[in-house]
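Okay, so here's just one chain, in structure tokens, the form predicted alone.
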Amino acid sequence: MNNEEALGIVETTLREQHLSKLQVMVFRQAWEEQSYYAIAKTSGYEVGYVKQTGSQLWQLLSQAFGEKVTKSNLQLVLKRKAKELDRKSSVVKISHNSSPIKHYPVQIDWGDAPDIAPFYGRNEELSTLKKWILQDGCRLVGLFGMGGIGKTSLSVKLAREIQGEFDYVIWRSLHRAPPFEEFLEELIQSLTISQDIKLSHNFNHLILQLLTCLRMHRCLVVLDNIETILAPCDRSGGYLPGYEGYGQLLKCLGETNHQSTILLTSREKLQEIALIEGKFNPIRSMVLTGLSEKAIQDILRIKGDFFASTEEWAVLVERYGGNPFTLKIVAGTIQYLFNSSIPNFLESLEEDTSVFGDIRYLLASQMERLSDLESEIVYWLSIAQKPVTFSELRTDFVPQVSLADFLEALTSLERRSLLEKVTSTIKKKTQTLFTLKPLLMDYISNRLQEEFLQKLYS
């Protein structure tokens, strides 16, 4: 259901009452999850006046629908109303061509999904994911990438845009690492909320009960922050002790036929997906890279105006790999310490590292998950300061390790989204070169300098 269809239901319900032009604008943009600030900027009205108009609108709709309507539950109320009209076989004309009311979910549970409005960029990624899920019928889809790259925001944006194609939409964060059976029981209960179902106490039977739900109904289940249940320092991508059931569940959901989609986000690629994914398989994955310069400018300008040339914007975005989280942190520093001047900030970086504050914490938390061999490879790549071939890296690497261990460690680093691969053609021969993400390179270089100084003065 789009905003025009929803507006049609509102106008039909209100009958002789009519919304003002500003009320219509607030409704449409609130439906698209725009903030009051964004609506005010688009309409040219003061934010306070837009909020007052919104408050009056929600009161009017609450009286018309007989239940409390707010900016945050607007979609849920309208889709429930649409279902009531559909059940009564009422034909509601909601657009110029009188298109019928679309299907919408029976049950939506956003859990602790964050508010992502406004959302910029990722149009190509959204289109690809929609095709995988809605056209290709993918059962298991993974979104992977470095911390802060925007996996969670993209998962919420995608789920909100395609929710009308599903009977159930469930969004869950695994940030607090819930025990497997507790998680599974809660998920089954969420998918059988209108049914009297007795949960099994047997691990395997619980998985079968979930599969039954996913076959009976078309469900979209989003699981965010999967990396929190993965074992640190494990190059094979294993799970924390007691959490192995998650791996068994995901393997089953990927290999077993059902009509639902499980969407995962993680900083580290899961073995269950890596082993069975494929271009023509119903299991696929996407590794997110940095946002475009235009998208980053749009995001940062929400915080305020910045002074920079086109070239300086490009340098800033490239320096931080287009990572929206780190660039938001940097934006605050530029505002408060450099009077919103990007060139002044960039000039200061020539003398020191670009890693500070929460950016340092983000990278340190990812480094802590590496095995000893992975850490050593990362340090060597940092020392090289340029992309190197596999043979160059292994030849120069000290201490010497077996080829099997070296391949396993390099694969694990790529799975953790810490490596960058560069293709180079020399004398008509194409070869793959390896290096680190720019921000990680800067962080490791700075760490090496600190360790050297500590040894020097100790």
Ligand SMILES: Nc1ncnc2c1ncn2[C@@H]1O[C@H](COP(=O)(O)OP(=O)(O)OP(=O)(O)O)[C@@H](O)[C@H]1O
The other form holds:
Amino acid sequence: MNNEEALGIVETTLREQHLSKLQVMVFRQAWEEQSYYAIAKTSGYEVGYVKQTGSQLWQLLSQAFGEKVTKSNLQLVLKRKAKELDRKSSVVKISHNSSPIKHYPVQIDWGDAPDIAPFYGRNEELSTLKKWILQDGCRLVGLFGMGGIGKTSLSVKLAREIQGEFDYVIWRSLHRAPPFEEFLEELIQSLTISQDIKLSHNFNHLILQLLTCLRMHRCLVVLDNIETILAPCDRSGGYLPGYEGYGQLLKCLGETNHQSTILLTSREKLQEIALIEGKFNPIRSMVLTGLSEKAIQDILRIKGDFFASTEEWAVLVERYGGNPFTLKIVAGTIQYLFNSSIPNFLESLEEDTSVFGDIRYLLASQMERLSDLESEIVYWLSIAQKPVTFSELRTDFVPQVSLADFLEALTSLERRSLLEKVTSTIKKKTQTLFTLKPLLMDYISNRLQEEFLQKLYS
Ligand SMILES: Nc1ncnc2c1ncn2[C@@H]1O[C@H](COP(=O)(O)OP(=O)(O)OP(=O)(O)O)[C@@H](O)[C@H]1O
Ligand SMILES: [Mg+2]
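Could you switch over to the form predicted together with the named molecule, since the one displayed so far is the form predicted alone?
The next block holds the full complex; its first chain is the one shown before.
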């Protein structure tokens, strides 16, 4: 019996379930008595991940065949199974030239994922994320960044490009803040679409049921807009009352062994990830920064032609931090009020740095989530109008608070992607300076001016 025939028996026995691409690779090479190291080498995956996939595969086969299957007794069990099937005359005869086993996701459910075409740039980010997920076998990946920077778009683009590597692909947005148990039940049902599964009424058992699905199959689950269920004004990254179960679930999904990937997007970095992420851990995070000038030009050209020199494009993109959401709004204004002339628009900004339209709502909604101390730091940074050092900020600007509170607030602002860090070297001494993202700086200055005028005329 060759490995194709053996795989045919496995597929027949597993019926509704399908092996993932890597499971098939491990099976074939284990059949040829290759070591995990050799499999890792030819497949390009890390050896730890290949071993983990192998152990999950033997577990799956043990359940299916009703006896212990290991890498070393694989041939023995399969040959016996083939004889049994032959005896019952129900064996699926497989020719030596049979075509390779087909792989396709059992279930793809895009939920309310937006249509992302056309998509520009982010090649580096895409290849890093693919490496983390497909080669390094990361279980939990966080995609963080300011509102409008492109988290959702990148998550959809990535999921579409790698969907063929998974048995299940599920995309869910949490923007309506679904209650935890409802969400968990729905997720388990989506991952067991072809099985008749009885859902537990016990919260911990439900988490275990989900883990079983994530172990049995290679699933990609994208959870968008996680910030919706995080408590505002909470520096510790806590959850809204009643939503703490999500935190427990994410912790468990990061710490427990399974062969799936959960990709999260959030405007605020999650505590569960911040604490355990690492270059050598299967838990990683990426903070998205602005898009390149080229990508922004491509996005805006869909709206129409703009008049600008290369330098003027650069000034515009930098001013709005390469944020595609804000730049799309600004582009509309430039078209209607400035005859599509970027220099004319930039000139108007020299007199008045007003932040307008939906950009205001976006920034206001991010500001509303800050604690009092975080707001205070933001206001002081805006008054400073230039990057300041840690000690300047602590001693000159922000009223005396304990160092612990101050550090926590500064870390929290960083996790919300609102701070900008600048490194400067004076007399061979390198120091880190803090300032606000340029757009936030303008917005806070506008707000301070408005508050001042209101006080003056009231
Ligand atoms: N790489 C890209 N190519 C083309 N358009 C993009 C790209 N990235 C983002 N956009 C566009 O920019 C806008 C904002 O993107 P997106 O909704 O993905 O941001 P977000 O970070 O998820 O924002 P939020 O925090 O509000 O959810 C959308 O209109 C989207 O289509
Ligand atoms: Mg989004």
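Note that the rigid core is defined as the largest set of C-alphas that superpose within 1.5 Å between two forms. All values reported here derive from a predicted model rather than from experimental measurement. Numbering follows the first chain given and starts at 1.
A.B. asks: I want to check T411: does it shift between these two forms by 2 Å or more at the Cα, with the core superposed?
C.D. replies: Shift of 2 Å or more: no.
A.B. asks: Using the core for the fit, does the CA position of Q23 change by 2 Å or more between these two forms?
C.D. replies: After core superposition, the C-alpha of Q23 moves 2 Å or more between these two forms.
A.B. asks: Any CA movement of 2 Å or more for I9 between these two forms, core superposed?
C.D. replies: Result for I9: yes, a 2 Å-plus shift.
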